[in-house]
Amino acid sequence: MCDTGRIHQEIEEGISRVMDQGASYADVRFHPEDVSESLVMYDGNLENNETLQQSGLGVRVLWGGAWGFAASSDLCRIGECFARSLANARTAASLVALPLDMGRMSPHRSAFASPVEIDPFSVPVGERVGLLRRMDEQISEDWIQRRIVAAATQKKTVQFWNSEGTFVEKKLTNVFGTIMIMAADKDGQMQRRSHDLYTRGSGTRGWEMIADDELFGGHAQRVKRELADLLPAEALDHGRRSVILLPGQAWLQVHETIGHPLELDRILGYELSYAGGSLVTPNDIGTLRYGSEKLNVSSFGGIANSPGSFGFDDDGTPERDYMLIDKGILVNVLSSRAMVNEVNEVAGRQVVRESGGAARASSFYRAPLERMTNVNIVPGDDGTLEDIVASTEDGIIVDTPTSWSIGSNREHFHFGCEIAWEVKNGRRTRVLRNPTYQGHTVEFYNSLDAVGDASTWRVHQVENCGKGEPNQIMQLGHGVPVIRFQNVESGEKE
């Protein structure tokens, strides 16, 4: 086992060595601690108890305008990792059409830690399972056919060095939770109702979140009541109507049709072979009317209580608070340092001024990609859910995704939801099952005509956003209020 002091010294020596050999930039991410645990209760039984621990380091070298990357969990052979990374960069440089450039960033020494009251890994497993079992008892009824209660915890330390003299240490903690119940409706079709642990946007990120009834366990009775209402309900008829998205559905709408298409590597075509591209082109940045004047979207790294808050990205760039869409106009994108130079070259002008701090890697053995941070719709001035319902003549309120289908460039979409409530002449009337809605992204957001106030805004935690080849699973957050769209095609044609 190599001691920490020796590891740090070899990292610094390795960076100096590859720079002396002609690299234009180099960085290292060392993960001395990276642990995650998943607990799943299925119908009252502990179905899954899985713990994953890993440690190692990843080395990136920029040489001749091309990246080389290598990683190792053998911390006694760090020099070999640098040599492989440099060799990979030299090989890749022969294929480069547009050389990458990291630009310049002032060196800094910084630290970030997720705010935590109770380290989730300090809580005995028996105590954690006991809490989930008590939650399972709260959702158990004879008429409920399936029950799931799950909790996932993560803790990670990342130390980052680069050839500019920057050193950053991050200590990140995440906690996720889900309750779900299922039963057959009057036609024998399985229906479900669920609740995910959410955040208020402030507070702490430890085990205390799971234990907070307002955020998690206290929703058991509501979930049971709403599932009971679903079982005898009629299905949503096809038609065009107003659609009101609660935060439990709005987060995925934002995730799939704003967050992903604004990732700069997608805009430049790097994800086409796997996760798709983007409806946005480089020259759309600063000019495209993405939505109505009601649409204001931020990348807001300052949300304390979110898995999308990490202090510094994996380029060492401080996480920023900035607008992506301002009064409906696309003004910025999710970016990393190297991609800023490339998109400006492709556009033939400066369309992105600086990195958005969105370079993120899921582990030490994966290279950073452009990933969502906290992509949020800024609260508006159209009041509460009740205020928005009162001004709706013919519409539905929908919550919680069950299915989704997204165009390869995020240009159109189709969502299925767990539940809908009909709205007629400013009043909720009845519950409807199997609700769906669909649209074309830009047309849809231009139909946005109501955005709820801060009282309707909450942060939904995303535990498993996948992207990249090889695939990387990332965690992030979306702060969203209640939002309403007009003349939306909803319900399925017979």
The other form holds:
Amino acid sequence: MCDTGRIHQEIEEGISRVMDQGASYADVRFHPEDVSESLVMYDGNLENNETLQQSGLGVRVLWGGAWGFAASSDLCRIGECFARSLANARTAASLVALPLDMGRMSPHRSAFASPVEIDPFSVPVGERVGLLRRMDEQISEDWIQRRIVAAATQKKTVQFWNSEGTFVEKKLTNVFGTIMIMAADKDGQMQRRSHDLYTRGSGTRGWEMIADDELFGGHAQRVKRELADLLPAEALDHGRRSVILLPGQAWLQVHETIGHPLELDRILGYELSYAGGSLVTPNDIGTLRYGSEKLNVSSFGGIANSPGSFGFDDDGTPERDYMLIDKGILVNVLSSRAMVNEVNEVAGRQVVRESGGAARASSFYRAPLERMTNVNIVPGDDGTLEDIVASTEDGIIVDTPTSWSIGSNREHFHFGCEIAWEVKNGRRTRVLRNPTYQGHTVEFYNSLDAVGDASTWRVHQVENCGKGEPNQIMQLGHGVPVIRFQNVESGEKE
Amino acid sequence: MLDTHTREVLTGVIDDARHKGIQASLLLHRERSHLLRIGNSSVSLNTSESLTRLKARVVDGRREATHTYLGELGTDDARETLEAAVAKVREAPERDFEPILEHVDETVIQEDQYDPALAELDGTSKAAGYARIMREIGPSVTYSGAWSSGATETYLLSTASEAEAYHRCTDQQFSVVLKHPAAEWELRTDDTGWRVLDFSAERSIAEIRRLLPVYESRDGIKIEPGQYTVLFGAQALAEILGMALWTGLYGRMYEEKQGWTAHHKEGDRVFGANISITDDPEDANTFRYGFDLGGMRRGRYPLLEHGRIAGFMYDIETAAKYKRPLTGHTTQTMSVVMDGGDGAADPLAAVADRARVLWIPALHYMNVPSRAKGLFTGSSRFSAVVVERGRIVAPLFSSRVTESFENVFNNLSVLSREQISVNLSDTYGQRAPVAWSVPSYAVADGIHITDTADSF
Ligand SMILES: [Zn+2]
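Next up, the form predicted in complex with its partner chain in place of the form predicted on its own?
What follows is the whole complex; the chain from before opens it.
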């Protein structure tokens, strides 16, 4: 292993060298420590007992308005990594229509640490497995055919340097948890019901979170009851009706049809060969009626306890708290430093004032991209879930995704959920299985007619949002209340 | 073969483990990857990654643990990786079944899909390739794309056997996407293979020129939801097949009655008699792996024969849990081959007698709303067109297909006689080249289009 002092020195020298060679900007992310662990108890057996420990560095160089990136897990060859990144940027600069510009940011030396009471890796393995075992016992019943309890923990230190003199050290911790049970329904088709560890947005995010019954373990009995209700249930008929999304489903609706389409790289067309474009154009920023007056969407949202809260992004920009959609009007997007200039140029006016602090890379060996932080629906004034149900004539309540398929510009979508409850004349009547619903994004959000109050709001943790080439898996959060939409196509035609 | 130093380090660690009575395997994955991305007719990213991963798995009776290390790999690092797994296994609870330890059946050294020229392919040649396409097609559209290439080494050792398994390959995946700035349609072409020569700018240019006139002269069409005859392109076909196999023939899904084959057994007819599918690691249209990550020698393995289930795929965990024989499917990198039929090589000729057909080359963002019913959904994207009497009449706006696997594969009236290699690799985590061989198109009757947009 090469020593840390020498690594730091070589990084600083490398940055100076590429700047001397004509680069306009350079940055480095070094991960001295990056550990993740996955424990999966499947039918009472610890089937996944995996740890991944990684370290290395990634070097990004802007030369002639084009990016080069190189990464290596070999810390004895840091100089080579700089040389390759610079060479890559020079090649890229041979084919550039609109040169990229990082804008200006004052240098700063900063640090961030996720709020943690108990470092998950300090808890003995036996104790971590013990928690899974106790959860498994709670969901174990003769009639339940499959039981899954999973805990995933991550801890990493990221050191960031850039050519402007900024240095940031982040210590990030994540804890994820899931319980899932399955049983065959009256037609012999497997149904499932699950619960993911969530947060209230505040508090700490160490191992204490998964040990908190209110957030995780206390849901076991509810999940069992709801699976039992699903087995004899009828399937949802095809038709148009009100659809009430619980936070367990609303997060993915927001993720796929607000979060992804508001990523500035998608808007500008940089994801067309893979993830797709966006229904939003640069000119829509500030003008597009994305949804009804009840739709208020924030980025970050002051949420301290979330995988989408990280202090400083991978451009070194401090986390920013701002509105994306204000009373239904699109007012901002998810952005990084290098895209701000370009979007304003394309729009012919200033539509984005500054980076939204959304440049994120999944690991040292990937380059940062526009990613979600926490993309949230601000709680409304339509009361509790029961208040919203009481004012619903004909509808369904749905929870927890089983399937999601979205148009390439995020203009339309189709979701499948684990469970639905029928609502008739202001009352929940019965459970329905195999619920699906589909719609067109802008029309759908314009039919938003009820937004639950703060009592219905929770932060859903996302462990595995995929994007980019080479592919990157990212962790983020969504603070969402209960939300209701009118006249939604739901169920499948037989 | 693996470089001598690394080989000595790893064999040393595994020999030591054997002497100490530890049951362990070591899996090395080393990649040198390069990717050049195009966005808005510019290089938006030009990236190189050099990564070495070592995964140690330890089995102790009914206990199991793994530890993976990604970093600079010296003798101490390899030893510490194994020690970390040994420490973990001591604290692991016992299962109610015995895990299977990797067993390298026989020494395999496979390097037949390794092209040194592709391993060295850099951004300069890639940028030149894109520049040429842009020059020839012209500036009326914006260009996007990605060109990924790399060299991957996989090396597996286990205390359970003296043999060693080594695989080295190169792979590339090229795509170019054209978007019209005003009309907003998107066209795409692809190339894949393990040789540097598998990319051809001429082929891409010819393919684009074939479709461009229709897109430039006709507005997009929005169709009404309903049932249509659909001409699925190879990419769409491979993706539907991938989800069908995962939810239907993957041993775990089957044993646990989760998927659409839950109430079937081997020998049952589930698809039309014209459907035969094999995992064939000898097929040259695929990236070939002669062993799986459990150390098993991989051979030809029929999955469906004339529409009948011929075999399920078991990985090492599922085989252990359900006490089934291993089938060589502890792998991401299968070589699925779907047999073709006698359809004309030209798909338009194959549908010359049909009044109206939707030609959907690829499906975007597929998912499975019901595994039990085998119901999938996804929407058309890239180069989709409406064909009438064998002639392309207009580009097709984004249209959603929601259909069951059984409906699709029981209603394929024409299968192309030509096989195409479809690259299904992803780079989540580590480089793992995957390509399947499927007919270049298939005509499916009575396919449900459940939603349509008025944009591409
Ligand atoms: Zn996502």
